[in-house]
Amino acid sequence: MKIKEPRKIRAILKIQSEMRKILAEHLRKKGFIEISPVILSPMTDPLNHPTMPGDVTCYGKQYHLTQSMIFHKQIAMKFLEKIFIFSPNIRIEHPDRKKTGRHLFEFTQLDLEVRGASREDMMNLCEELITDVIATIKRDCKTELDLLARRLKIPKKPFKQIHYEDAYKKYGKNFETMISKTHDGPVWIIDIPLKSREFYDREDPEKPGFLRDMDLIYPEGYGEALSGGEREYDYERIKTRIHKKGQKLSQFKEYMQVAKDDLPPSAGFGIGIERLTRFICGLKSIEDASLFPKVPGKYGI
């Protein structure tokens, strides 16, 4: 954060505060209940890429710093139908991500989950949230947007969809970057291969080897916005998927104990608040979307 530009700092943080308000109000109107975040737990998202461990010992037991609340969201579905959380996440990424402009190792996700929902339900909900927050910020934060020289365009629904394999064939392994740079509206990536995601993402029963998942890509080169989809909820299916990933059941024993007693089918997603702030404000680096940023490989207060 460039402390020498306090007016711009205030504008960015005002917009981010309004974003949180708009998102929460939209979800509450749809019957969502906000729950508290989980900071420490014996279980957390294993992710599909390596991060350095963030572990804490409490009372002789090991806890993980939350990388995402995916397991807790699924468990919450046993008690609640629709939930959301402004969830702080710690993902101690490799230092080579320092220069991407879109990675923090401490950030906040708007995490939500809906019992009995489909991927398409979540995509529709996300499109509503994105268009609502952009339209409202454009209307109510004109002074701040002018100061930041940002001209917002309200995306048209439905957002464009591209199948993962088609994107890979057209653009190669860096397809997310290319799609982001070559489109002027958000784009969905769907039908993601099994090996590219975690064990809890639901395999499509009609397309074996592919998941009922989706990623959203921001336009204008801002990159990934969110990941989400449907969840595996059958105990035996979860076991099989853990083994396919080369992981051990003992890594997830608390989660598996709950899953053995049935998890409800559900779907959801997590959208990064700082990444959304960066996109809406037109910021070069995500570092400017936080008052106290934690950038991979850099020391922050």
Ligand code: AMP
Given for the second form:
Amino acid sequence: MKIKEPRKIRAILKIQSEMRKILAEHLRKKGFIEISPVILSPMTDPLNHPTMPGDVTCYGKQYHLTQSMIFHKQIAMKFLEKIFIFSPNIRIEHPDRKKTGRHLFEFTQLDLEVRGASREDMMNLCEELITDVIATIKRDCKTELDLLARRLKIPKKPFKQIHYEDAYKKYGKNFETMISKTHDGPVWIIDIPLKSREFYDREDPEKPGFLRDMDLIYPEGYGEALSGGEREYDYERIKTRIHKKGQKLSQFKEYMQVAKDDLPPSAGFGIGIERLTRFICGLKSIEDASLFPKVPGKYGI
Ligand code: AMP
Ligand code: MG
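Could the form predicted in complex with the ligand be given as well, to go with the form predicted on its own?
To see the whole picture, the full complex is given below, headed by that same chain.
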């Protein structure tokens, strides 16, 4: 952490711990089951930006460190209807991301998935979840928020929505930063073009070339909060999308075996816990949202 005052460090960690409790309780009340994180797997999220490989050899076989649990969430839908995971992710981001204030190479996502859900179901759930966390922290962590000089506003529902293309036209290629800096409540970006995302995001059958997915942008310049959407579940369409991305089926062999048999339709999202902590506590950098931060390009314990 850059912050050195023990009282402030304690306040941040107390708020983060409360946040985890509120999030988990909210989801449990809605019938979600928490499953354990997966750390090692032969397959992981290929992401839409380059990261350096985090690989480990066990018994002569190669495993990837989890970049996200997307494939495991989809597979879990065969057995469970609503799941969440506090999922540690390792993404060895380019060292250029050192100064963004919102990237770590080890972080935790609250990752969730719901069988048969639509993007709109997930947006509603997310709005309820975020307003609950903010309202409860405001009520129960007053001393800590005062110490951090953070004034939190409870956002009004429904959150504003902007189509990706309109955002691009209005604000240019840095639209995410611009939207974040110019709004005082969270903003949804919807209908993201197919080429900008991963193969597992479901294409909108009524709007070919665009996805049934969304990003949430925090206000006050804090940037992206989460990404999510509906998932592709049809084996042939998944195959086509993998090829379109120039990726190899063999990279996702175990996932494809399940998809061939049966992958239920689902939707979900993943929200970064450290980014949420940064926003709720009003921190300059994500580095202050973790006791042992791993900042891209830097050595950390
Ligand atoms: P993604 O699906 O790649 O957008 O990741 C889901 C969420 O995880 C993001 O919206 C962020 O909240 C969080 N996240 C992703 N990458 C990082 C990172 N390098 N450091 C911290 N949080 C991250
Ligand atoms: Mg994202």
